[in-house]
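Quick heads-up: it's one chain on its own, the form predicted alone, in structure tokens.
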Amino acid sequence: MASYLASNQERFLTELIDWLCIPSVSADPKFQADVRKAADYLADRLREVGLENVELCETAGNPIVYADKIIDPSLPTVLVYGHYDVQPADPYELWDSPPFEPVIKDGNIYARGACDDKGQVYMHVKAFEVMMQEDGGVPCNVKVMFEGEEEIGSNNLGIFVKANKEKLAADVILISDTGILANDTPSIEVGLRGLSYHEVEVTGPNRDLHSGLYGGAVPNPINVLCKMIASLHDENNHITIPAFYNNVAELSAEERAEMAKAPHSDEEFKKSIGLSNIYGEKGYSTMERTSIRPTLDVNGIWGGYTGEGAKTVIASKAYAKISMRLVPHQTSDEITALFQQHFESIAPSGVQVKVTPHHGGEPVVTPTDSVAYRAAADAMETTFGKRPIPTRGGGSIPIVAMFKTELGLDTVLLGFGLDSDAIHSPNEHYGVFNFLKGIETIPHFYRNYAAAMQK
């Protein structure tokens, strides 16, 4: 295996950028041709290592690439999935390069969706070529499913599943849409948080006013808008919503004492980001307040006059988007109500106050006791020469739970990405070493799968 993906490894990086270059940005409807444009790219890719049944499924908005290998029926099914979709790229004049012109540089690869999914993504499709051309075949059946509508919120595929549970029938799922610790610290995550997504509106005037005119007699959206922003956490940065915390999980000593085996430096992890302190609520480490604590965070912020120069208005609107991140046992219902009930009660007289929920999802903690976690821990091991260590993510892939609920699978995620890897920012980036270390372990992954599932 070694050899072949030694010899075809700058072919397999080249595949990838040629990948990168089609801009399948989701949320804006101006890329939707490229989105296709990056799906039938990836079919063609599954059809030339060799995957059967390859097809675009459509859906309400973008499709959804299936295809398979069956190679015995009596054999346990992997069941893959993915993203292709990237985020928007903006803002682009922060990029070092451009976001949708790949460069490789200081062993990294720099472009939008380098890791976040399309390089995780392409590991399985080249792991793939490797045990055909390696050893044969896959050693169990293999069904994937890469989707082109994660960043936007996955709206179509639960409608997908669960018309399609017969096509997607498998004994577990495998993603790559996570990270670890660091490139000599393999790790597994065994836990994510839910989502829970809103765009809020405050109106005052019925139109922008002249600041001079009526500035301290009318109220101000945006300076009100703030306000009530800041109300949402107290002094230690506790949520101040109502019966926010009633459901949370909270980890006993020893279950946190394990959690903090796991190497972190908060020097390190400030001067990643330039930062010169830490922050976040109180009583907590850094790990837990990334991965077993909720959190509340404004994603985005606008109202009146941005554009050059000075225009002194007392803005009619102002808009924020607010996201949560949840972890067991909140749901993204119950939370979403918790905050929309909340965010109007605080508004004061003389302001409108909407909310619209977007998107959201529940937390999920898989198991470490499975056979598939049992796999996927020993091929790293294998690959790295280290144990990986199971942890907490402090992401959201909602479709985690989704797949629990309706095709009763537990999912095994085995990313390799890094913290430090900007997904969602610019200068986004991954690994070459990373990107190739996933091609070497996939393939180990199915073997001891395969082997322990026959026993």
The other form holds:
There are 2 protein chains.
Amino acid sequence: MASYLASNQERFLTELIDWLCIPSVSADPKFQADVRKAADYLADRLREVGLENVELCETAGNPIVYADKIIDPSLPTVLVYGHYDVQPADPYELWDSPPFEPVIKDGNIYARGACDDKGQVYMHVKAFEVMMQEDGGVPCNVKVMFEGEEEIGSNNLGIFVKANKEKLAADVILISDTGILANDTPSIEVGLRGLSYHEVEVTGPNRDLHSGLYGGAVPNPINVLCKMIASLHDENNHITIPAFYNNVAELSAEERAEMAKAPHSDEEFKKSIGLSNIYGEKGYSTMERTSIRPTLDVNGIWGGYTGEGAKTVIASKAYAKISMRLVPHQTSDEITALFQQHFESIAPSGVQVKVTPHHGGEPVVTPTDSVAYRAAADAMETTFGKRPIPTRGGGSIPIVAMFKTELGLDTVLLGFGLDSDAIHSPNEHYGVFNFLKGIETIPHFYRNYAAAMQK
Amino acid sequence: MASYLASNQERFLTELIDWLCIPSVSADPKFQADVRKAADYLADRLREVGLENVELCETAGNPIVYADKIIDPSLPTVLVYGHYDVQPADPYELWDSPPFEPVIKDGNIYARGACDDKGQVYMHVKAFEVMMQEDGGVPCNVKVMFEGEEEIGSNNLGIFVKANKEKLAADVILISDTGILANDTPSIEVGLRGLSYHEVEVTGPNRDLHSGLYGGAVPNPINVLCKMIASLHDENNHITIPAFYNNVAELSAEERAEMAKAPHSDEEFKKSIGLSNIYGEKGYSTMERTSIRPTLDVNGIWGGYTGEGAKTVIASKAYAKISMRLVPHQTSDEITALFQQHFESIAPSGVQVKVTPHHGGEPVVTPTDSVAYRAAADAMETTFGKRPIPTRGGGSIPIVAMFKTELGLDTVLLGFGLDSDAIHSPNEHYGVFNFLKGIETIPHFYRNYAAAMQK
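Give me the form predicted together with another copy of the chain now, not the form predicted alone.
Complete assembly follows, chain above in first position.
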């Protein structure tokens, strides 16, 4: 007889696709009504599968969807976190199909949010349905909290968590917003990088000028900005901000050797993103550069004439968005202050520089010797047939550090995405295999965890 | 009794304003119909003032408006050139009044094209009217040729001129597309810089990437582009492109001393554009930097996420528009090739660079000992009460060099704009004083020139 999951998988996919049609872009105010619509949709589905106390908790921004199922106060409680907001979808013209008209093609669901994080959140909703139907209920208490501002810094989540410690009391936090190494190589992320994100503005003359009449005699803010950005890395791709590396935790030779065992090929890595050559900080491998080392990247730049044809203008202003990924034991506040101070200090006289920090997040390392981690690893071993490898990821989930500080809880990062899912990019997608594997794996986690905690 | 000009100046202004309402932006295809409308308007006004053989000469792009008045084949002929197309008006939000809804405020006409070049072209149209009414006609033969593609490189004008040498035969060319030092300091430009304008594209990975998952391990095309641009100037603001200065004509100490006599204050210059400090190529004054020295400026840059909020992306591509102003005896072809070769050569391995030259123009120096130059200088002395100073301008009118090559004709640059007119910028304007002074001065030029040539 087919499992409940096998019998219902088409419907599960259809429900996810309906949800992905709602453009819940949190960064752009014009999608505000859609963000709320996506929250309502999620709340309705949580009610349908049998969760209780479902509510939209209002914040100064987008609502937090809360629900729970308390079966016995003496049993342990799992708090599930995720987010229903998505990244902006531009540039739209690079999508093969419209970002908010999901299609399934070659085994993947293509849509903005398919993986990050609506697809992964929806695995949890359906895992509850599976447990309710197959086991007659969940084996421990569960609480869920899905926010709508993860892609813009989770500011209101922090306020909500601080104000609702009782309501959110639990034993562990479970999040699916990360990935595995490959569909035949399960893994669990045990480290995440922090973030410091800034917008910078360089002002030269007080109005746009004709480059023929003024060129050569005034500081051109675009040239100045390029020079300032170029100076942030030295010839070895080390970051030049003074004191930037002071608190970076250096790994031992043993730890680096252990990391090097994870399957990785620079040739395949290059091929997967169409690069003939890669480089980064001197003295570190690709895996290390994207996990244990801090980085600085320009995420956007603009200024002057960017339309068709030629305009001979010297712009008054030039802008960039610049972010740094942080590692233990750097802190977001420390690096934000260092960046701001340094960037202002390198401005040549005659131009004005404004640095506006957007949001930050703390780097984090989660334990691999906890009951919850073992429950997750065992669950994956059951469904994948292979023990998952613990890995350190390059991305940031700033709220993991915040949960530790505010709620005293460790997190298990039970994610099912792939690096090739193109999250934050055109043609974001999520494997149907991965979506269904998540729904299959999560109930095993609950069963393992509840059983181990009762011993 | 009031002069004809004084009695009709209100109507002259109204006609100009009607013309400025037509957004004849040549760089943007969506204004194509408006460009033609502006050409039709100009042709109608030329017919009204009594010019003959008025026609729109079709090209592969926008039409050239031609007209003439041949009074006697044995008399000399003046060929007037100008352009009825305008620069794009963006950023629109920085205009105090809409760019295509002209207003007169504090003695200035505010509109895109008010000065560059519709306002200056219209002085010629009305100068013909003044001569017809006051003198009963023009004192020599005249031909006019107004193009609609000056702001995008005048490619079709070159083709038209080559194909119509007979039709355009003349003794001198007269252009009003430059400026004077101040309303109480008339001047005539006798030198112009050339131009080499490029769009560059830097491609890193073949799709946008998540900066957390990939940051630190791949070449970020925005960071790379910044580094490449930063390297184009050294610490003395010399341009680093090999062989760039090889053909630059160095001025003698005497010539530089002569230039330094023109009224200029760095303090006033800084104040006029809101800069606390200025700098440029070491060893040269502000006046020299904007006239006798070549320059390199970024006119526009873009890439990655430029919307509201934060997006943690590594872009696949980054772009810039980069132009160089050239001086005698650099040539546009030479510098275009040097730039392209150098910019491609400094790309780090792993990224691809594409350089697309937009258009170029040759630097030029016009004679100050010609009959036509003296006729223009005498005309200005009559109407301003002061002898004009010969100056070398920083802008480019590439067609001046082309007219010399193709038609064998020198040009007189009888312009009436001011540096503060904000051409190519928001709030472009043209002084009512300057517009009327132009209409007053131009007939004197014809009278002086015709008289001197008949001696």
